[in-house]
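The chain below stands alone and is given in structure tokens; this is the form predicted on its own.
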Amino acid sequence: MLVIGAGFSGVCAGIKLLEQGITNFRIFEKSQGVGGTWYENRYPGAACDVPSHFYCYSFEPNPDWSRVYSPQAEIQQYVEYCVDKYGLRDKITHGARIVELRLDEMAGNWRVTFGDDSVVTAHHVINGGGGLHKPHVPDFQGRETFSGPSMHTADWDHSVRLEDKRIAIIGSAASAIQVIPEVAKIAKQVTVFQRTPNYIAQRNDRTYTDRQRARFRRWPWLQRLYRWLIFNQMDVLLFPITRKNSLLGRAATRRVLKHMRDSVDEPALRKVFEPDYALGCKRILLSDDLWDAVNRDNVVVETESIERIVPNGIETADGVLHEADLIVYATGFDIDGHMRSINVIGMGELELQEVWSDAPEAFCGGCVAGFPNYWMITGPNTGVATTSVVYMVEQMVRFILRMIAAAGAEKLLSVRQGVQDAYNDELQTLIEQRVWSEGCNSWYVNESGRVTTLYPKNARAFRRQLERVNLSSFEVMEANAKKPTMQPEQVA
């Protein structure tokens, strides 16, 4: 058995495999450390926008989180701790980039090829790769001519000094609003190039006192209660905001915009930060210190589109040159590309990229017809808008392990095409009721205009959905070394 990735998903899969007494597996990680996105994204100010007591495994609570929203280093250390506590360190191979998965139908195994052309085989493959690891950098004209250093937030170079530099930050979304306040403290000037304004709500972050952490350690039930309260706040109070034209959504919009207007000193800038789309159509962002940074004399917000990059800065469409010593690309990730980063070839030489030529889709986000025993933890339409992805990961891992137990070491499970089609038809109908489908330009939506990332129900519904799946949704096939095909088996 093979697991791809050593972030929250892959580590969770490894822990649960060991709990089931399954030891014949390895975790292959392309980077040199564990933590996934929390290993890759080390830019100044990096932190999670889900409270830490809910952004951790339910089976491994951490009473010692330093803040409500803990910073990157602390989250990455938590994953390291889990790897060591549960004995996964020797199961992980680092620097192993997988380029192809090819089904050997006769043997009933996946042939896994790495970037160095080495090959292993596995009866089951669990893809725990996440979406926030393949940086997206727009192909600006002249990008390669810039004479100073440049970096994406997910590939931060800490050797580059920021003090007294003129820094251009391209982008104004999730990573940008965390970077801007930090670099503004030490840079000579920060110019933020904003294409689209975002709804930015108060984070209300704070540190936990020594006394509070001591209570969590002494009374684990208190920590479980706190986690349950966070879960319900997100599932019951926040999720309804995602419904189109909801009263809660309109009320939340007024609160968010009022906070922005009250916080931005310059009247002309307030209009710059007002979105012209519905709250939630794009990701709702959280920050306590962005507006303070915007009010600083050394921070400039530029809304003219970028025409080209030149050796000494950035030219905008109005012909103005914005001189810069450093360019930071806070331009997000290639979400669709991450799902296609490995060439997956299933039954009858069917290529997953061909199947997904219009849009990625799967059954329950975890498996695809024609690709037996290939399991995805954060596949299409498993993303979250108002809950913790770690919670979703745990539910999916539980489901995958149940299917692996049913297949065992001999059988192949492939979801029936009709079952998958019916699931996705219902999914897209539900998505049409959500604010994400209102037409704004968002990473939630692929090039064909289809929402392929988010799950349109709340976290409880996701858990119940996976619990109800049974083997009747799958073809169960036996590998036959004498024949190049599988013979379907009747399932009750």
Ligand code: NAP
Contents of the next structure:
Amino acid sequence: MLVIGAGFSGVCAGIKLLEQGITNFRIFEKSQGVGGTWYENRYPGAACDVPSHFYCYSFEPNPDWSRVYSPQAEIQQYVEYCVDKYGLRDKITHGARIVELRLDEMAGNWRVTFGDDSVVTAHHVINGGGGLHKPHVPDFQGRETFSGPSMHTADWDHSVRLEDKRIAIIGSAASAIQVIPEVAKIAKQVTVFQRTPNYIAQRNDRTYTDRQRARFRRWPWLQRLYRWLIFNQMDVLLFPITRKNSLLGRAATRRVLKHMRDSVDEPALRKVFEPDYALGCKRILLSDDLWDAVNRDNVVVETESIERIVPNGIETADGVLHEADLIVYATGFDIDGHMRSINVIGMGELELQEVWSDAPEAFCGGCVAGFPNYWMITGPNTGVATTSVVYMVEQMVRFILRMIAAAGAEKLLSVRQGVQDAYNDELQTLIEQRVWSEGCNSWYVNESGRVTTLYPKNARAFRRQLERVNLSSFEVMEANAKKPTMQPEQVA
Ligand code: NAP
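In place of the form predicted on its own, output the structure of the form predicted together with the named molecule.
Now the complete complex, all chains and molecules, led by this one.
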């Protein structure tokens, strides 16, 4: 058994495998530490925009979160803690980048090839690689000519001094709005290049007092109740705003826009931040400190499009040169490229990249027809807009381990093509009802205009859907034989 990645997904899979008494597995992680996205994203201001009491494993509540939305270092520390507590440290191999998974149908195994050409085999592969880790740096004309340092938010170089620098930040979304307030405090000048405005709601972050933390420690039920309340707030109250033209969505839009207008001092600047698309079509952002930064004298928001990068700065389409000493790319991630980053070759030499040439598609986001015993924890359409991804990860891991128990050490499980197709037809119909399909440009939508990232129902529905899946959805094959040898049966 092999697990890819030591972020929240891979660590959860490892913990649950050990809990079931399965010890013959290894976790391969490309970086030198655990934590996944929280290991990579160390830019100033990096924090979670989901409340920490819900952005953690349900089986490992942490009474000591310092604040509602914990900073990166604390989340990273939490993952480290889980790895040690559950005895996973020795199960992880670092610096191991997997480049190919090839099914050996006769042996019933996956041949797993690493970047250094070494090979291991595994009967089951659980892919816990997250979706947001392949930095996207747009190929601006002249990018290589810039004479100062430049870096992506997910690849922050803390040795670069920011004091008294003129900093150009390209992008104005989730990562950018966290980094801007921090760098604005020390930089000489910050120029933010905004292509599309975002809805930015109040985060209402605050610290937990010593007394509150002591109460969580003393009464675990209180912490469980608090988590349940956050879960329901997001799943029951917030999720409905993602329905197209909903009354709730319109009310929320008015509220968020009012807050934004009230927060920007300069009247002329207010319009710059007003989106012209429906709330939720792009990710709704949360911030308490962006507006203070925007109101500072040393912060400028530029909406002209970037024409080229030159040695001493950025030139916009109106011919203006914006001088800069440092360029920060807060330009997001290559979601599609990530999903295809490992060459996966399944039955009949079928390549996943080919199968996914139009759009990535899976059954329940966890498995693909023709790729038996290859399981994805955060596969296509498992992303969330209004809940905690850690919740989704736990549900998916439970589902995968149930399927693995059914397959055992001998059999291969491949989801039936018809089942997968029917699932995706329904999924896309449901997505049509959601604001993400309204046509705005976001990482939720791939190049062909299809929403391949988000799940169109709430988190509770995702859990129920996975619980209902049984072996009748799969072809069950013995190694050495491609024909189904078992009748579909219910998985206990
Ligand atoms: P993103 O949402 O994809 O935003 C990228 C930004 O770069 C956008 O403002 C985009 O403009 C801009 N951009 C991209 N290409 C550009 C180009 N060629 N020219 C000009 N501007 C360009 O990336 P992100 O902010 O890193 O966030 C990605 C996701 O990571 C979030 O949605 C969230 O799920 C996660 N995240 C979470 C947290 C957290 O608090 N938990 C924090 C950071 C990130 P357009 O909008 O016009 O495309």
